[in-house]
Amino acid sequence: MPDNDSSFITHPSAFLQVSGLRAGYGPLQVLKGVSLRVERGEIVALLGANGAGKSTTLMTVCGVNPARSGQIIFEGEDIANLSPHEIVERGVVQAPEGRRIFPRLTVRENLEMGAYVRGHDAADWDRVFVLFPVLKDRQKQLGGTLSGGEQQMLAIARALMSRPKLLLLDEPSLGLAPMVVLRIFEIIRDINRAGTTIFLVEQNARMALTAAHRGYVLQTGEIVLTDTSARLLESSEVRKAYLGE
């Protein structure tokens, strides 16, 4: 069943609580009252067709795209009107669609850019290099010369250098070979098991729901379905629309 504003009465302590969110670009209204929640320690997936508003949701949560109305409550604070760097300082960090690494900076310089707002220490470097040993070996290599899978690893590692409490991942498997996708999702689970909450937008619905605890389905800017990932995988609507069955 769809989430709605009244559902938040029963979830007052949600880690991330989005209520009645409206956003768009110029005259185009993309999000039409989106409400959802992410609990601490979860992986939550947001599914939907191209143009449904998935990336707009993430970009609005992280402050890059301004909210027109509604609330974005993170750890009890409404962050809807904060600047992106203020939101990063509070622990909400995005690895965007298309990776958007700095191609002319080295791997290490890209990672340092991720730590710009919050600073870094040896533990931050240890964390990303344990998760992504290939990046440790290529610290002096320019980001633009990495493979697609390595660039995606760099984008996630750069986000981790900001010490996120909530990590927003936008299409982490886009354009990657199947074996690389499997590895990326193994890393996503490892990040979550280590204590980082994850809000995930992903075109590969099966992979997303297999990794996630719960999921939402977004259709033309509105949440139309939400349930546990296991139940969504069994849903005839989801199987037909997103799993090709």
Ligand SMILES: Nc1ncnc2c1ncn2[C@@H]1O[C@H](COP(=O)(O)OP(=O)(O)O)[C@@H](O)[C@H]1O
Contents of the next structure:
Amino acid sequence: MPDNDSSFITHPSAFLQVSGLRAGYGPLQVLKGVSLRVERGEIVALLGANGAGKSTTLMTVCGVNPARSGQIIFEGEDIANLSPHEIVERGVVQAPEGRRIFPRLTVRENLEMGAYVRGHDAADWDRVFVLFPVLKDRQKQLGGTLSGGEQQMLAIARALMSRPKLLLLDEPSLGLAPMVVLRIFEIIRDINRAGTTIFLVEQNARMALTAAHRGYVLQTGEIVLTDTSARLLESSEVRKAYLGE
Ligand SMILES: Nc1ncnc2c1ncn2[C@@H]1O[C@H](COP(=O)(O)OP(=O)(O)O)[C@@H](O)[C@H]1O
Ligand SMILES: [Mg+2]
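Now that the form predicted on its own has been shown, please provide the structure of the form predicted together with the ligand.
Everything in the complex follows now, all chains and molecules, and the chain you saw is the first one.
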């Protein structure tokens, strides 16, 4: 491991510190002791092949999937055994893989659902409508009638309505046309510049590393590589396995 051994060491003061996390489904052990950290203000990317355990990592951090062992320390508190609701209250909010918007609710109702844990005010609406003007225009339209890119925007906007301190994004580019992917990633950077820390799961490694400050590579439930995005983009291992070079 080059120059970055420290990334594998527990940082007690990190914003999010995951240590030795194990999780799975029935007899299937998916996460085999994952350790990673996210600092306040960062975009951190989690890369890996299909089935590596990326979504499981995010779902375990946000409490949808139980941790079997290990720690998930967020702002000094172990949130590993809290309910999803309690984790949202602390400011950790996910936009899940596959968007999972409510197709039969309007755009506005979808956004209200996002705000139900923490409540909402005019500033929350302003914030999402500045980032996503298309959603402002379509407030009364049913979620299911939006294009794929608009549904992804709605999923991110819905997460923002919970006022996340740490936003977890699972495959925001999945199934979207290249132009739409570029737009989504511009918005991700805007959200980060406005102060929200982002932990991003992506199969589109190039887009993810272009946006992120640092990255981790997950392989069959274990972190095998971590570095700055610039160095990961140059690493022959990443180029061969994840950038198709
Ligand atoms: N709900 C589930 N029940 C059983 N197995 C699952 C479930 N979700 C994911 N898996 C399995 O866990 C492994 C990791 O999946 P996942 O975390 O979704 O990977 P990734 O997001 O990296 O593609 C895969 O082998 C997948 O088939
Ligand atoms: Mg996944």
